[in-house]
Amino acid sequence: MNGFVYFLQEIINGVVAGMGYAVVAVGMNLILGTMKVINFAHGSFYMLGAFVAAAMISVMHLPYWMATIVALLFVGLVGVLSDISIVRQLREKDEMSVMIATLGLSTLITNVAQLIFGANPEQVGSPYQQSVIAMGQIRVSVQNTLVVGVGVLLLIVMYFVINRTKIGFKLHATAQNSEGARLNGINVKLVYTITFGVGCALAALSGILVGSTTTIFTSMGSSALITSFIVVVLGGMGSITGTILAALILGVLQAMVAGYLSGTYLDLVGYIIMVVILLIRPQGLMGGRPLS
């Protein structure tokens, strides 16, 4: 493999990783932009989605796509119930209580997952894991192609829903002024609950897609949470478009560092980028425009 082909291969690897980051971080930013809540349990929902899908495939023998749908519905429902039973009860008191509550929720989900699924690494069984698409010397697995394809399709749907539908209008109104939205007849509590459930389901989807390319373990939520937060800060809090752009930038930069230096510096790359952006552009690449 010559130098240019190797460079293109790393670019593709970075786009795949970035799209995985984008899906989970869009869920976090959707919640943050609409509800003004930092969901510290977001990484745990990412982990939960992967393990539920893996169990549906290995124990219930469901096809990959059916297991994915079941896992998304399950995690989305857990998100909805978490909002109704915990987040909603604390939201009007103070933001710190909500953040602490989601931190406790994260611990609860992780511990329950360890009890049910055990501590051994697993993998989300996908029929596309072993298939490879060859473009000359460049190799891309079908599963990685699936990660990018599903991610792009999902984000297009998200963009359409947020900017072209009635529920999107309600999201914008609630994100900009929840009290004004309430006075205009919008059921703000329902908007918040739907947002939290959808955000958690997006985290689960990313966990399933990425979990089909690598091993999964019940403590992996911490890493997903940190990566999501870095992407949200880089892209701009509340900006969906910025989140996607930031995720792709982070993914490609990390792939370059891993390919030309060492994979041990991946987390360091994320932290350096976040600090630099906070210093020169605190609102992020496209911050300041809620749900843009």
Given for the second form:
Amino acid sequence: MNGFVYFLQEIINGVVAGMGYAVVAVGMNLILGTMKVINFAHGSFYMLGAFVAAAMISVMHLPYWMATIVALLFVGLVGVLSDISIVRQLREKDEMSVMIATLGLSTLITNVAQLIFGANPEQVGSPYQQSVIAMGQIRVSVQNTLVVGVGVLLLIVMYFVINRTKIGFKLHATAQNSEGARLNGINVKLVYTITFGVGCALAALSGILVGSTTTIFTSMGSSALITSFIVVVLGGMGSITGTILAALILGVLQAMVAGYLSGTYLDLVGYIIMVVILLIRPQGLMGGRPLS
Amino acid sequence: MKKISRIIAWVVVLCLALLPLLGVNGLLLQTLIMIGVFAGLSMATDLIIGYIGELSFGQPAFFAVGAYTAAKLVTTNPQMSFFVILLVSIVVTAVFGVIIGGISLRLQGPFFAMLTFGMSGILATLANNWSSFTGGSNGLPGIPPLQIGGLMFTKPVYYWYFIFVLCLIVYAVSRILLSGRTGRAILSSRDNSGLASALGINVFRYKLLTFVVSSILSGLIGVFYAYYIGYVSPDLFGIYFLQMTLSMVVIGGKGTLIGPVIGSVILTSASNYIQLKPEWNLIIFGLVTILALIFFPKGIVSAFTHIVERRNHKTDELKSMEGYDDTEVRTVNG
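Next up, the form predicted in complex with its partner chain in place of the form predicted on its own?
Below, the chain from earlier opens the complete complex, with every other chain and molecule after it.
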């Protein structure tokens, strides 16, 4: 394999990883941009989605797409219930309580999952794992193509829902001025609950898609959480396009570091990016406007 | 009222000091020592959560830095005096405190939380991967028993006295920090930073001071913990210590210093005596923390002082009204 092909292969790996990051981070950013809440349980929803889908496939013998839908609905429901029972109660009080409470929720979900699913690593069984598309010397697995395809499709749909539909307008109004939105007859609490549920379901979707390309384990939520943070910070709070761009940048950068330097300090790259961005440009690459 | 609570406090301290003479050992002593570790750590956390008013996810990191510093020094040079180790650990955690605090205190709210989270993540990654220095995921094993002067810490009772004194030091240092001019400056920076800086208080400097003191105290507890357990590993950076200390501060009552101690007594005894799987422990603690935040946002201590204050307040109010004497007050209250 010559140098250029190796380079291209790394770029492709980076884009695939980046699309996985984009889906989970868009979920976090949707919640942050609309509700002004940082969901520290986001990583555990990512993990939960992957494990529920894996169980649906291996125990209930559902087909891949059906298991995905069941897992998304389940995690979405857990998200809706979490919002009603926890976030809604604390949002008005102060943001520190919400942060501590969602961290507690994360501990809760992670350990319940550990009791149910055990500590052994598993995999989301996908029919597309083995097949590979070869273009010359470059090889891409069908599952990876699926990750990118679903990611792109989903983000296009999100873009249109947010910018072209009635519910999107309600979302915009709530994000910009919740008090004003309420005075105009928008059920702000309902918008928040739906946003939280959809955000959590997005985290789960990323977990399911990525979970078929690598092994999953119940403690993987914390690294997903940190990656989402980094992407949200880099892309800018509340900016969906910024999030996608940032996710791709992070994915490609990490693939380059892993491919040319070493895989050991992969996490370090993300942390350093986050700290530097927070210090020199806290609004992120494309931040500043809510939900653009 | 204040007098009574002070007397109660001294009685409790005295009882705790005399406890081992009653032949306390085994699980109870082990529990008491762990209560001490968590009480010290959560008091240090409370300095940031309760008195700076920001959520720090970096407290276990300072605890771990203290533990790693002591472990590294004592395993490379077993002859080194404990006081030198203590001094070096204080300097190292102070330096980390100045760097991390100096960077993260420039931001607030979720940004502060994320920065402390990220920076403790950097340290955890280093502890996990810089194998030649930190021992990688195995950590640094083989820390010899603590030796101060000629005294070898062979029995657990010695460790109990040590952590007991350490907790008193943590409490005393925090109280000294929070009293007088400095304390008022810290409190006003928390309550209204705009007004405080308009009055000429350097808000950032006082917050940094509190942060660094908190990190030194966490580091000291970490030094003790390294000796007590006998090894250090990257687990010290993990979610377990973070969740435990945050739960203790929330359940006990943030911004009270004594609340976190009560929180650690409750949670540590619960986890040591109700011997469940560790998963169940964390599930229960996560749940209790969420419930506490919703129903008891000011914690156990504040619930108690609130009742006392309300009773005092009622009596004062009635007394100040004309035409009421003590007998009438009593009938009204009864």
